[in-house]
Structure formats: C-alpha cells, structure tokens
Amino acid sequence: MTVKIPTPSAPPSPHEAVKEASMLKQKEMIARNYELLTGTAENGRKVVSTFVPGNLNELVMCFDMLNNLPEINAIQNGMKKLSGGYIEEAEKRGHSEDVCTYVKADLGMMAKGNLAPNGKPLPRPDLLLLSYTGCFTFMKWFELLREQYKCPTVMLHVPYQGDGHATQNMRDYIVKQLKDEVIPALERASGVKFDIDRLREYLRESARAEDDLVRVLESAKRKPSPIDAYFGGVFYIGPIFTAFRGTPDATEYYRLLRAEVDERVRRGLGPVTPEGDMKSQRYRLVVEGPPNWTSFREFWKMFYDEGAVVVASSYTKVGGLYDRGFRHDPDHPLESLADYCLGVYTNHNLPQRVALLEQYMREYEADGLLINSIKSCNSFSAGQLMIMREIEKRTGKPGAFIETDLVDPRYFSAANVKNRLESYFQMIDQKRQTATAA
C-alpha cells in the first residue's frame, strides 16, 4: 500500500498544523466517540468510566457500553487551553496545588458543566471501573467521582511488580476478580450477558493493531528516524490506549499509519511536525515522563528547531509494552487481560524502568536520556533523578532534567525549558567532541 505524504504548497500558518491522513482518521474517530458519549439520552448506550493504564476496552465492548476516560478528557482540555480555568475552579473548592492536575482538571470541568470537546455535556457514568495499575491517585480520584455520580464502582486490583516480575499467582488473582467481580458488575450495569467468544474476536482485532503499532515505533531505529516517538508517539498510541482498541477502526488506523511510516522510510524522510517535515536530525533522544499538554506545540518546537528527534519514550508505554512482545491473545482471553494489566509501564518498579530505558538507549542508538519531571505526577516523578544517574553510569551518555506539568499552564516556563534544552544539546556536542578527540 502506498500512501501519499501531504506536502503543503505553502508553509502552514502558526495556527494550522500539518496533518497526515492517519491523524485525520484519528480525529474523526475521537469526534464520533464524543458524539456517542454525549448522545446517550438519544442512543440509549450505557457508559463506563475508566483509566488508560490497564484499561479493559475489549471487555467493556462485550457489554455494548461506551468507554469514557477521565484523563483523556483532561488532556483534550489541556490542548484546548481550557484546563487552567478548570484547575483553578477545583482549587477554589478545596483541592490542593499538589494534587494531580488531571484530577483537578476533571473535577473543575464537572463543576463548570462537564462539557465534552464537542461542547455538549458528558453523561453520568453507569459504572466506574478502576483497573489499579500502580498509580494510587487513581483510587482517590475514583472516590471523588463516586461521591459526585453516586453510581456503582468496581475495582480490579492489579498486584504491583515489586520484585520485578509477574507471577502465576498474580495472574490467577486478576482472572478470579474478572470472573467474580468485574464481569458481573458489567452485566448488572449493562443488562447484557457476557459472551467470551465476543471477547476473543475483539482481542484478535487488538493483536492486529498492536503488530502495526510496534512496526511504527521500531521504525525509529532507522537513521533518519521517520517518526518522533514522543511528540508524534502520543498521537500514535491514542486509539490503542483508549476507547478504540479491539475495533476495526483501530485496525484500519494502524494499517494506514504503518503504510505512511513505511513510505517515509522509503523516501528517507524524517517525522512530520506541526510545521512540516523535520529536516535535520542532530540529536537522538530517549525521553522519560509525560509531555506538557497545555503548551504542546511550543514544547515540541523547541526540539525540532534544534534538530532533536525522540526515538523512544517511556510515556508511550503507559498503556502497554507491546514492543517488548506482549499481544492480546484470543486463545487465553481473561488471562491475556490479566497479563496486559500486569505489564503496563506504571506497574513496573524502578529497576525495571531503568532496564527498559537502558535497552532503548542502546537499541535506538540514542545520544542521551531526557527526563521531563511532572510536578503533580508522583507515579512518574518518584525516582527519576536516580533513573537518570543510573542510565548515565550504564551507557556513558549524558542525561538531563527539565520540569513542567501535565495540564497546568502555571508550571510551564518556556524560557526555563528552552535554556535547559539548549544547555543539554551543548553537553551532547561536548561529549561527542571528547569522544572524537580520544
């Protein structure tokens, strides 16, 4: 399959980003999903609210329910410059400045009409489904949502990989919860009887999409890299980490995306940025931590203006480490869901995270590790300085530390971030010169 890469006849305006066909496809999918969510009074669909890491989208679809993800709503509002007002509203209502800004953006949005990106009110969930995968904040968040919505809540407790590996007992424990608690709760909320063959078909669809996603992510091993695995990567993971995994739409999206990336490889092109094709690739980076969403384009521009391309990132693994070999398995459906939940990045301990980042540094021939430390995200920020120092020691490549936030615009200092990045790139240049002289 050959995909024509769109080339604008004139440079895009500052407010108009260059978009490939796959991005337009994803935009249409997201818009349609929000129309379904905000149209439940007319379409009669029931709604589950859940989170990205360890989400059970294939299982949710078995009950004809729609999947609403609160942190995705917060991201959408961050990119639309709405989250700052929502966060301030939540703080007026007593929530601390140190609370995760995803939480405050969500609660503030609820207080101010609970409007989806299409401008229509989001529905009250029929079930809160918490798949706990290493982030304690999610538990407190759902307690607050339960107080607001007064709806049934079910929790899938996923054991933390404290010893650095998953065991059969952990897997069995999760499967038992799925059978005894989660599936019955979904049946009660939806009125639909569970059909394991239906789940198998969704999992089969998921695995097809996962194969193509891995092909896309691993294309960054090439020089030049045809993708940016952090700023571009957050778009690539969108469908498979949210309400679309297991659908033909997601399979089609990843087939299209893979074809686009293969074509870029064939033509020797770099990533598509909001301002067109990235020309120069002077620095290859691995990035740890989530991005800043409120100034996303400005943040990205600081990288591609300097010729810095991200070839691998940990954030694009929060919803599954498919590039390490995991695939949803229709032959072992409930066990596969258990393995998925156990294996997401947020459920890995610090030595596992260090080992993964070291592998990325070597496999992708990176020049250094950059950590974006998020002020309000303890799940990511805890231990990051240790991670950086350990990677420097193991690889001999320099690390650097910048600080922003998820969706709070008060904690993005463009001048500070830019200065630190420029200093870091100079450090990489100095390391190269020293290595050449030696």
Given for the second form:
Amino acid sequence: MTVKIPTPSAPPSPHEAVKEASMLKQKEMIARNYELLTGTAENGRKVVSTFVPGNLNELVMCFDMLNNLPEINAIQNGMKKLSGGYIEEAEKRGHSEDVCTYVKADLGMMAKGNLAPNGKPLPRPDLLLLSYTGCFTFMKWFELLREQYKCPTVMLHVPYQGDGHATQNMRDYIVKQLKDEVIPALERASGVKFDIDRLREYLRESARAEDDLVRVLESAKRKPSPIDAYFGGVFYIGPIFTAFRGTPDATEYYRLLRAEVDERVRRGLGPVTPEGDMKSQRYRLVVEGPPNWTSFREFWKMFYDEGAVVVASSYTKVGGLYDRGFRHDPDHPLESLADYCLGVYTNHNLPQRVALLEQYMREYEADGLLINSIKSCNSFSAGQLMIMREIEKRTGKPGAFIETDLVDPRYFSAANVKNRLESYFQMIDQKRQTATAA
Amino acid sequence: MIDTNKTTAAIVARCQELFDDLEFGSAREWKEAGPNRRVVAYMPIYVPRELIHAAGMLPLGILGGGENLEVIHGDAYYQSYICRIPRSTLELGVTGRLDFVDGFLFPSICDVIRNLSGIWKLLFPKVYVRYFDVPQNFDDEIGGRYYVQELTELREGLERLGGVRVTDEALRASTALYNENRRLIRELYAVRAEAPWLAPTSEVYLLLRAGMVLPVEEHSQLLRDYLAAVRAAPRPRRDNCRVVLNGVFCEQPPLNLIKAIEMSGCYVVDDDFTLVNRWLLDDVPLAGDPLRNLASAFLHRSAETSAKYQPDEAKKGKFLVDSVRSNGAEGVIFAAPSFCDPALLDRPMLESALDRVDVPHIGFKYAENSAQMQPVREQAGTFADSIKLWSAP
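Having seen the form predicted on its own, could you give me the form predicted in complex with its partner chain?
What follows is the entire complex, opening with the chain shown before.
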C-alpha cells in the first residue's frame, strides 16, 4: 500500500512525501514511544538514557524501562530544523564550536526546555547507561549529561577491535561488566529483578526482525535496486537500532517492510523516494559516513534527480553488521550482547572498514564509493581519505568526497555538495566510456 | 670545578637539540649500537614503557611533528577539521623519518589516534602496530582483569617482535628504573611549584621531551643533573602570578607558546604535558606479579585526564582543583589543540569545578604549528594582571 501524506513539520514544499505502510507503522511506533517517554509522570515508567551503537534495548526492556536515545532526539531536531538554534545555545554556554554537534544539540535542547518532538518535555532519566562503543565522544557526552541530570550513571566500556577482531578477553570484560555493574544498576533504578529468560525471549524476537532486515538490505544487489540503502536505509534501520529491537512491533515492521520490498522486486520497481518511485538508476553507489539531517530531503533529491541509488552504506551498520551474519542469540544472552556491542561498525578498525566497503563495492556491483565526511564526527571521519584511496586502489572504481555535518545547518552547503556530486557522476560516466572503448 | 656539561644551560641545550631533531638521531644511534635492537614508538598519553624496556627495546615517544615540520603528505590524509597531530605524525612516517621504528603503540586517547592506528597498519604493514586499549572500568576484578590480559597480549607481541622472552625479573628491573624516573620528575615538579623562577616551564618541558627519546637510564641522569644545577644557580624571582596549564596532553603546543605564557607574567606551577612521564602517581610495587602491579597502579593511582572516565560525578574536576590548591596556583589556563575532542568536551566541566571554588580561568586553542603568539601573550598577560589586581586579599 502506498499513500500520500503531508510531511509533518517540513518546510513548505510543493511535494508531498510518499509513504508506504511500513513507514506509517514506524511513524506510529516512534510517536507512541515519545508519548510514553513524555508521559512517565502518569504512566510511572522509569527511563534509561543510552546511545544507539551497541545499545542494550533487550536488556533495558527486562526492567520495564523506557529507552531514550539522545542521538535520535538530535536527529529529530535536525530534521525539524531545530538543531541549529540548540547548537548555538550550547556554544553560548561555553561548548566549543569544534566538537560533536549531536552533543551540543542535545545540551542546547535541554537548556531550552528539553522538549520531545511531540512538544512535551522529556523526563529526567532514572539512569544514564553509558554504552561506550565505537565513539570517544560518548564518554564525555554522558559526563556532561550527568552534570545536568545528577542521576545515577553506569558505564559499559566496550573495547575497540584494534587488531581487527574481538578477543575472548574483550567478551569476558563486557559480560563481567553486564553482570556485576550494568544489571545491578538497572535493578536498582527500576526496582525490577533481572530475569534471564525474559532476556532470551526478547533476543529471540530480535533475531526474527534481524533476518528480515538483512533480506531487505541485500535486495539492493538486484538491478534495479528496489531500495536506497542510505537515504531509505536510515528509515529501515530505525526500529532495530533504537527502542524497538526485541519487540513484536519491530518484528511486524520488518515483516511489512520485507513484503513491500519483495513486491517491488516482483514488479521491477526502484526505491520509494519522497517524490514517488525512482525511475532510472544510472549510478549505483556505496556510501560511507552518516547523512546530513538538517537538509536530508534536499540532500537525497540531489541523488535521485541524477538517477543515483545507494546500494550499500556503512552508516546503516552503526547498530550492527547483521548482513555479515551477526544475530542476537537467546542461547547465549549476555555473550550475545557483548558480541553485538563489539561488532558495531564504528568499533571496527580501519582495515576492517576498508575490507567491508570493498566487499560491498564488489557484491553490490557499485560504480563508486562516495564518502560523506561529517565535520563533527571523528569516529567516522578521521581516516576516511585513506579509506577512499584504498577502495580506489583495490577496486579501480572512482571515489568522491563531500563534507557536511550531522545536525549543524551551518555546515551544509547545498551548492558545493551538488557541484561535487555532479562532477562525480560525470567522472563515473567517463570511466565507463573509457572502459567501453578499451 | 664546574662541569660545563652539567650546567642548566648545557642541559637545556642538549634537550633542545633532541627536541629539534625530527630525524630522531639519538634513537637511531641507540638502535645501531647493537645487533637486533628494536625501537617501539608510542603516542600520548600512556603506555607501560616498562614492558618495552624489559623486552630490551627503546620506547620512543612520538608527539607529532611540532612547529618546525612542514606537513605536505600528511594533509592529504586528513580533512581540515581534524587536529594536526595525526597529520604531522603521518608526515614523519611517510617521509621515512620513522623508518627505523619496529613497533608503534596507539593508546586509547580519542577516535583520531584510534583510527590512526588503522592507517598505520595499512601504510606500514611490516611494523608491529597495536591499539592499546586501557580499561575505563576501575574495579580490579573487572577492568583490572581485562587490563592484565591486555598487558599479557602486549608482552607476547613484544616477545614475538624481538624474539626474546620478557621475564618477570626483567620487568621488575625495568619497573624499578621507571619508578626512579617518575620520582625524579615528581621532584622536578615539586621544585618548580616551590620556586618556579628556578625551573622555568620552557626548560622543564624540554626535559620532559628528552624523556620521550632517551633511554630511561640516561633521562634519569639528565634529571638529576638538572635538579642539581638549578639548586646551585639562583635565578631572579619575578612578580608573576602562578597558574596551572591544562589541556596540553596530546598535540603539543609550540615551545614559543609556553615561553609566551611565561613572558606574559605567569609561572606555570603544574601542567599536563607528556603525561606518560608521570601517569602513575606512586612507585609501582616490585614484589609480586609485575603485570598485576602495573594494572593496579593504573586503576587506582594514575593521573586524571580528559581521556579517562571519572565514575564519580562529585570528583569531576577535583584533580584540577586539588592541583591549584596544592601548588599554590592562582588561576588556570586552558590551552587545547583545535578540534581536540577530549580537551574541548571536558573543558566546560572543568571550568564548572573551578567556578564552584572561585578559581579564575581563561582558555584558548592552538595547533602545534601556531606561529602568532601575540594574542596568547595579550590574553595570558591580561589574565595575570587581573589576578594580581583583583585576586589579592
């Protein structure tokens, strides 16, 4: 089912965004979650604030707690054009212009009333669960939040895969932290005793949804690709990376999504864009790095107007590399959570990242690698020029480099990005012509 | 008779020479002096150098290329919004200045240095590269157990690199040498805090930097000589204010920036330069399991800095307030490298801690190749004047 609905909170546009049933389902899930989060005074639910990569949603649910993710709030504020003001507010309060804009958007939002996307104030968390995975900034971010909220904090330190693999020592360290520190802190904050069988059930539910997500992501190997694995992909990963993994809602969302994608495959259709089905697919790209959120739709349009479809992306792996085989395992619940935390994309070392992108280039028969380098995200960005060189060297396909930011509108220059993309597409054309002539 | 090699000026000149040498001549000479010698480089902020030493190798601190290195190739690896230390370090690598280095340790200080470890693996596949991840959990049974195993893996890696066994005995002997070196540095810091006119920070800094390239035995002797020399040669005391310098733990400020702060009327009485020299706050015990002892010292008696998690909110910034009090400082100068996540994210929390106890502070940013010192002189000078004028009882 495809319906047309007005885009909420978007700037005036001649177009209406086209949405499929799965999109409506996700929208309803997010809205309901924000209602629950902003209604804790009435519903009595306890809240844990934590981060997206390596989040422990199934574990949090074992304690009947709600999951509030500051990056998701920042993204929501970016898409609603609110983040710029929040960032300026944080900078006025002494935060450097050089640091992560998610952090500043979050702190600025707190300074201005901490309003959720539904316009109601977010509650103070009962626990800050610092899942320190793949990003140094997380550690300082939660120290900054702790200073504001004065609430209990527990840290889960996930070691980095510096040598390109997880070791038993790393797993043991994480499991020990879960057993001795994280679970007791969740028990104290919630008043609920931990039940490992409950965790197993949630993990079983997660694995079901993960199977369907992989099927959806891998559909982009087809020509034409029925999905856009970056601009569309960020919506596809939404439920599984956030507060819904392990819930029947998420399973249902991915069942719906998979059916929609299967149907698009059957009908030979391209991805759904905000302006309807993408018709021609002239360029197949792999994209490295997060998207820009403040001009998301404008950014996406630069691609589909040129017939560029993203067939694989690294950003859609920041919450786990399910397509490389990882599944949450109910038979080894805590060990499985440890492996999940260890395996998120930004916790992989640079050679692993290069190898993954190279595999994507080949498996998805991409024409090139595009890097969207984010000014304020060193975890992703430091080393991306090396990544581009390596991919070009290994695949012979051209790479391109554009620079934007996550949620700071000051660093999205539409004209510059568009110029670079157009030049890049011309370069791909030239490469093709040269290859044909040879 | 005065030994002219052991005057303050001579010692400082030697340190300056080592500091200026971007070919790392002294480390090369050390390596060439014997067969099968290995050099293991490391970046800020901390690695257990005892282990490298116990393997018969030379630990070599690489703190970027400084103000005199022209970065040509390194800039091709990094966007303009990333700090300078990784690009100048890469410049050192790709221009062959580190071609004698057999191993390179990248401590877990931030995502930039973390990712640089991967770049190094790709560019220099023959070098033993290890990302040295230290625990952010400080419980012996959790973070401690993890860290002992990490140290064990590092020990095994060094053994493979050198084709030697790193025995417990050798490790105890190396620990004793580094204990002595840290004691001397603590003494140097105490002398400077007591009488900063005797040991200016521009000199202390060069002495610390010498410890990055010299064998520990030689560095300790240099420290002893300097301490004796400054005690023997009085210097005039100026009417400067006393400040703690914070944020300079990774990418280094130009030497001229340190001099500019001093010339503007500030005595630096504590700082966080080259923390590896004094990361462990006390002697590491020599009896018992040497790896456990190193782990315990790291967990319970190590310096606090922005790259380390502070589990107790009430203690956030306490180390800086304590430093101000114990060193008799009158203010804090925050100097952070541009785009430095640890220092710049931490700074507002440290400022809050100082505000709560009415300690004045200022802040600015630098890069290791910053050339214009006039703004720093003016800012630090104004700060010093304001302390002198308004903070007097």
